[in-house]
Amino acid sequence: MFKFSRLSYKKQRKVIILLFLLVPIVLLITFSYWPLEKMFVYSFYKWNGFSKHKEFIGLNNYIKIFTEPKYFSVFKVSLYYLVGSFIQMPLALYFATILSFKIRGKNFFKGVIFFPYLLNGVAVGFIFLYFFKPDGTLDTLLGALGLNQLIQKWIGNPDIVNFSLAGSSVWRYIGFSFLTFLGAIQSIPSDIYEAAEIDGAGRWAQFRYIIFPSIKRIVELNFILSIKGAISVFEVPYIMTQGANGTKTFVIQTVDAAFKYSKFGLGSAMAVILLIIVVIASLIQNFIFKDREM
């Protein structure tokens, strides 16, 4: 009879360590690789999401997104979120270089930054809803501040719309990056600041000489992570709009053609085009830092 107690030491440990893995592998397997192999195989066929009868067309779908131009050009909205990752960036770096330094307050501005970005996309969706929504807070607060002529329409707009939907996500994630400048700057030891203030270097010469170059990897990382952030933006406009006047993003779109127009095989075939466009950017992002390790 096998007794687990007779195997030699190396033996148990392995046995340990695979029986530990197989739990998260067989998960992983059950709700990624096999629903993306699944993805895969439907993008080549013409299904909608429920008849037992699938037809094959090959690579017609793929091609359908790439020939009409409307399936290519809500990518426009992107810029919308990117535009608005590279005002969130700066202000996180300020603010994390400030609450860096010993001032009164401190953790609790912390917090306040951070928080948002615990809130669920849903949240910050119906949030902003009715922050923007006609009377409601930001009109509310013109009002009181003798504004009343910038009163707008800010979701109902097209002029304006992606303007209020990108400024959300601004106030969304500007936590996560302020989190990750912090940390880095957090790890910079502070003999290397007791020195620059013995040689009288200011705040600006610290953050210009000491901060900035030591973290500078931290901002590539941000800046790839807000490119591959703008092109998969789903929540806020979704709850917020649903796709109308012109915020429809790329994965608005793939979601309205699996599930909406139960154009299945077409959803599928936009999704690993994402796919596809994501995993570029993480292997733009590997190759940058690789190169700067060599």
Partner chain sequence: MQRLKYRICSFLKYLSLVLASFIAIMPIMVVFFASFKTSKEYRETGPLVLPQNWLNFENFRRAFGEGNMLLGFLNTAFILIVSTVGAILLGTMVSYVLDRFKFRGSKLIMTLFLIATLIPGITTQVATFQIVNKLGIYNTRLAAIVLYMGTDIISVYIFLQFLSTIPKSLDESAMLEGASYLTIYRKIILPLLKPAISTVIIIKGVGIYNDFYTPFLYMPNRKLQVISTALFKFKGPYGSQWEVICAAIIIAIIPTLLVFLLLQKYIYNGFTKGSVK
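Next, give the form predicted in complex with its partner chain, keeping in mind that what was shown is the form predicted alone.
Keep in mind that what follows is only the chain, not its partners or any molecules around it.
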């Protein structure tokens, strides 16, 4: 019977390299690089996704995206989510800071703030449909506080709907920023605080001169992730409004173009643009990080 261990180490080495890399590399190429290449190719064609006939139209798909406001306006929607994440980060940082020190009920508060991040995306969509619907939770709460005049059509009014959706997004993702900040703050050795306290530094001074400088990189990382996230928002608006009422994001637009209206060429061109934006954001991130390490 053949026994692997009888082979010389040199032969074993060859076999194991081949054996262990074969499947992962096939998967990597099939589901990362092949689609990438296809996407670039499709983006120059007019194609409905299934017919044999593809028409080469050069840059026309790209021109369409940049000249027709219908396609380009989705970037404005991203701004709401970007602003949302700029509200989310300071809040997350604040809670991460106070929960890093001695406080009663620490684990409870930590769990409660983080838990929404673990929830199913569809469940979050429904929870907030219920929250914002007419006579729903928010309206009832406002009524109970005597703020009846603030009651709105939170999802129905096109001027407000994107704020509502971005708010749901903040609710969902704040736990993630919170946890990354918490992890970073807790990796600061505690004797630094003790030394600072002896020197008479208050909490605010400790935050400014000890905590903030040591978590700067995580803050930067969160910034870049927010930009990436804001451009590729999909689940919350898709589940809540299907992109109606001016809530279409770039990804919903791409999915609609390709799968709903069978414009695979146009959908691919949009995806290429999205990819380029994300790659630029990542490069900026890497650049900033390299800079810090030196």
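Positions refer to the first chain, counted from 1. Quick caveat, the model's predicted, so the values are computed rather than measured. Think of the rigid core as the biggest set of C-alphas that the two forms share within 1.5 Å after superposition.
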{"item": "Cα displacement of residue 279 between the two forms reaching 2 Å, rigid core superposed", "value": "no"}
